[in-house]
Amino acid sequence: MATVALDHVTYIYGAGTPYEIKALDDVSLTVKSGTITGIIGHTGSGKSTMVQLLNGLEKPLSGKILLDGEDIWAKPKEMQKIRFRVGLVMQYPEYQLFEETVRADIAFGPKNMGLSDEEIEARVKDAAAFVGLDETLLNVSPFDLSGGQKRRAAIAGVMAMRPEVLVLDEPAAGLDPRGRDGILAGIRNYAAATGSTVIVVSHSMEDMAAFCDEIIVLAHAKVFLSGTRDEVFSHADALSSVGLDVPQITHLMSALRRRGLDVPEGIYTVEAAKEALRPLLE
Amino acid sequence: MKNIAFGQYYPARSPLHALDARMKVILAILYIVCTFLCKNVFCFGALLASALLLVLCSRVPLRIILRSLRPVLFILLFTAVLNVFLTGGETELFGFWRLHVYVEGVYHAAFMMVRIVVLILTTSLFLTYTTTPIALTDAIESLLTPLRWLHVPVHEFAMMMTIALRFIPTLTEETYKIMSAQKARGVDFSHGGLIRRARALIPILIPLVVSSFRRADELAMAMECRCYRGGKGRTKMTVPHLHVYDLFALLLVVAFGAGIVWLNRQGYGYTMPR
Amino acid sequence: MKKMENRTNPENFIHAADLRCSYRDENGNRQEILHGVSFDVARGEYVAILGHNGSGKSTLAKLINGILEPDGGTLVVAGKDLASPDVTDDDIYELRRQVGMVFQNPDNQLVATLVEEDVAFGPENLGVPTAEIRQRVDAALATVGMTDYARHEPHRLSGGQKQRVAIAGILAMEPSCMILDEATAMLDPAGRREVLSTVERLNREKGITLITITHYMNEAAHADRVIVLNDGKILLEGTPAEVFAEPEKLMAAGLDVPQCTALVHGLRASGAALEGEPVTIEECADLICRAWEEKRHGDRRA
């Protein structure tokens, strides 16, 4: 386990260049540790940029990233070993599988750290398990699986690594329902499995509604929002307000409240809203 | 990775913006073709000139100007030197070990210098500074028109070099977006020999080959969707046609030409061999 | 379920009857797609294909726009029979004309470096004069809304914006049907709305032909009718409401059940008085509010 922090941390893409935008502007927060955390924001709000910095593939500006309290820039010639602590899985993380076979593709990353073949080899099957990927499909090139399986492959050759920080952005992007769910089953696995700590990042708020114990709200490059998700979604009409989409069922409770019903606000699942509208209606 | 600045398109408002693009080609070559008619200092003189107002004529400022012409700082400081110390002459400014510079040498040096500097500076001026990628290929396809009846494949090459074009910033994000995905799976870069930098090109240069055959695939797709059946029958939106003021920036530039030629003919200091 | 008027009527825009497709595997055996699909679509009509990944409809898609051939059915698009052995090349292209299809990976449809250009590219390829094109551009970029990025290079553009030039560059060569191959799935929320509203307009305004084919079920909501594809076969086929009001079938369909739809058949089962199948979000506020006030109205009665 261990827990990531941001310390005024700010990030210009292109400083310099007439194309020049700020990501993040003297952003401070902390990820607690073994929670399911999701940063949620619209494109833009500087959430893909906060991947990228916290395993080091960007550097900020100003501020620090720290990992259980240290500075993960302060000794940069050992920033692979930050890499293989923060595993990172990008957005259509399918785009990176080359190997022959999906189990060699699975073992790339533990075998960049070093490790025994034994070990390599039991970290994959783990890996593969944990995304729900059958042993048979192991033997085969990645280039034959469906897109979904794909997905899956690519997630666990980052989970194979054993990070005690799992990343991802938009994990679920551009998959169906079955796809998405096959997927965010997997990460609550290794979660679960391992104790890690994991970060997704997501413009979806539906997904991150059922999935997340904290959730931060990332706008204007900056911290918009943070708390559990019951704090956070308490607050619909002001994550409407920076542009993000709220689950259908908030809205459906504010249109209610409109219209005269005596509804609390923060709800964003069926069920609470269930329990809610039962005592009106019968 | 990102900061592609070497021939971009400057949008501006200019003379030379103005021009035809198929003329700023023509205008290109004879510009070459000039520099390299130059012999004397007055030619060399005149050309530079001549190159300075063809910059304040585009309205591209000369910081963006210079820093295209930094790659080759290198080459041209390198030519420069070897020019300078490799010249014979009569005349010897100073000596020492071996090594003997003349005047001669030092007027060579310099005329090299300035007719690097200004084939650079004019052709990025014509034809990438002031001409749209996409100016060029029209007007590159239609001046090699002619060649269709060699049974050149005119239009395919134009719609390659198009396509290369508009994926080649696409092509650039995906490359860096797959060494982030390998950096953060451990594949080290920066450190090791040769080889070990080789071998971790495989992880970025497969995925890349790989997402490259499926764009092509998808683009042919999406191109005979809508209807692409190569150049038989195309049409064109903007189609270029030649104004009085194209025929006069020519008129111009052969004059300039025939103005080096006269020039070359006053003896006067150093003048290059044939 | 209802049948709707335009059921077999040959003058559907698309007539499609046992309609049936496969492919070749590597191995070479015959993969069927599609197993027997029956389906119309009238002129101007807004119709969403519901369906998971590998349910048959991107290839669905593909065949309205003659990429695929089918292997056996009917299908018949724009009066041309492509089931027919003696379809022609120029009968394919003036397909293609009439149908234009938006893709999926807005970055793999743009083919020129400025957008204007990449408007320009099919009226081009029809052979439209100068003059006409030039028109024809500036009409379908003010369309969409992107007039103000006429010169500006594809790569810059947001998902949604260059997803709304795929969309112009169709409108350029005045299409009679559009169809969307889950053209919103690699967009974000904002994008996607942008996308589906441009083309919704289109339809409502210009009468275009609107199918679009995707997994997110809110998008199917303002169709006037869905078809749920499920393993190459029709599992459901009606208007929003009626598809809707089947949430066991749709979750067996491996897609998702509306929130609002899943809350009222949840309230339903439950005993409350809901009658009808909301199918927006201020439909389903007034159906339980109203609800609420016959409660009301019923307490205090009693």
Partner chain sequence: MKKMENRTNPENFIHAADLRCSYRDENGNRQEILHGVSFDVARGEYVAILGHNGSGKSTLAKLINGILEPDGGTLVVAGKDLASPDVTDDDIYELRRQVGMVFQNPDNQLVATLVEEDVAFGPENLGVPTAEIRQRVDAALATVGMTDYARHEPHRLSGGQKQRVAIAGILAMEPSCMILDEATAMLDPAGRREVLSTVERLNREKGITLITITHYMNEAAHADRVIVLNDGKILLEGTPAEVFAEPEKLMAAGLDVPQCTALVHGLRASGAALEGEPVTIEECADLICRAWEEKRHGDRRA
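For clarity, every value in this text was computed on a predicted model and none was experimentally measured. What we label the rigid core is the largest C-alpha set whose atoms superpose within 1.5 Å from one form to the other. Positions refer to the first chain, counted from 1. Compared with the form predicted on its own:
- A movement of the C-alpha atom of residue 269 reaching 2 angstroms or beyond is seen between the two forms when the two forms are aligned on their rigid core.
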Contents of the next structure:
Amino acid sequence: MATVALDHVTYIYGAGTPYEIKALDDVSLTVKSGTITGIIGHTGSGKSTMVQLLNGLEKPLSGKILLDGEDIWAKPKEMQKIRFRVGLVMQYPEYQLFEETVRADIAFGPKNMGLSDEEIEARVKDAAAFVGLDETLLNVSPFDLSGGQKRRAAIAGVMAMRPEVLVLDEPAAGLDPRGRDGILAGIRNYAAATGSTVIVVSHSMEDMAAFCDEIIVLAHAKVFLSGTRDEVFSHADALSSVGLDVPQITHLMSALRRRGLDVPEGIYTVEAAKEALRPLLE
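Having gone through the form predicted together with the partner chain, I am curious about the other one (the form predicted on its own); can you provide its structure?
Partners and other molecules have been left off, which leaves just the chain.
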């Protein structure tokens, strides 16, 4: 497990030009080791910039990105080691598949780590299992897979490197509900089996409520709210003020309370709502 932190980080696109845009403005935060942490915010709030900073794809204009307390840019020539430790899955990673077989694509990262053939094969199979990709698909071309299967294969390729920190930018974007649930379940299985720290960017409040332990809300290039899921979603009015909202099921349960039903506050998922409503229905 590893701890990731931003220490007074500022990042500006087009710095020094008339078109400069401040993506992050003096941001300091710590992602707790071993947690699944969600990053949410409106378009342009700095979410994607932050995840690219975490594994060194971008360098902060000022401030530090810390991995277990060490500045990842202290030794720029060793950045590849950082990227093995902090694995990044970009949006729509299926467009980055390129090998002849799914097995070869998933194995690409572990091969670059210099692992033995036996270890690589074990990691390929484990990663495929984490994302729910059947072993019979490992020998087919990734371009013969369905859209959801391609997404699973691409995510498995990063998981196979066993990063201490797994960062995913909108991993369920564009998938149907079944595909989305399958991807998120696979990520949670990976976190539980490896103890890795997981950071997920999503615009879906429902996904964040069902999936994350901790949540960081970005707004106007700064941290607006952070804390446990319950702590963050308890600030419904504050979230609305920056163009976000609590999950729809929370609104439904609030409406039922206003109509006199004895249901608890702090319901953010459909499963929790079912449990709360079951005694009343019985």
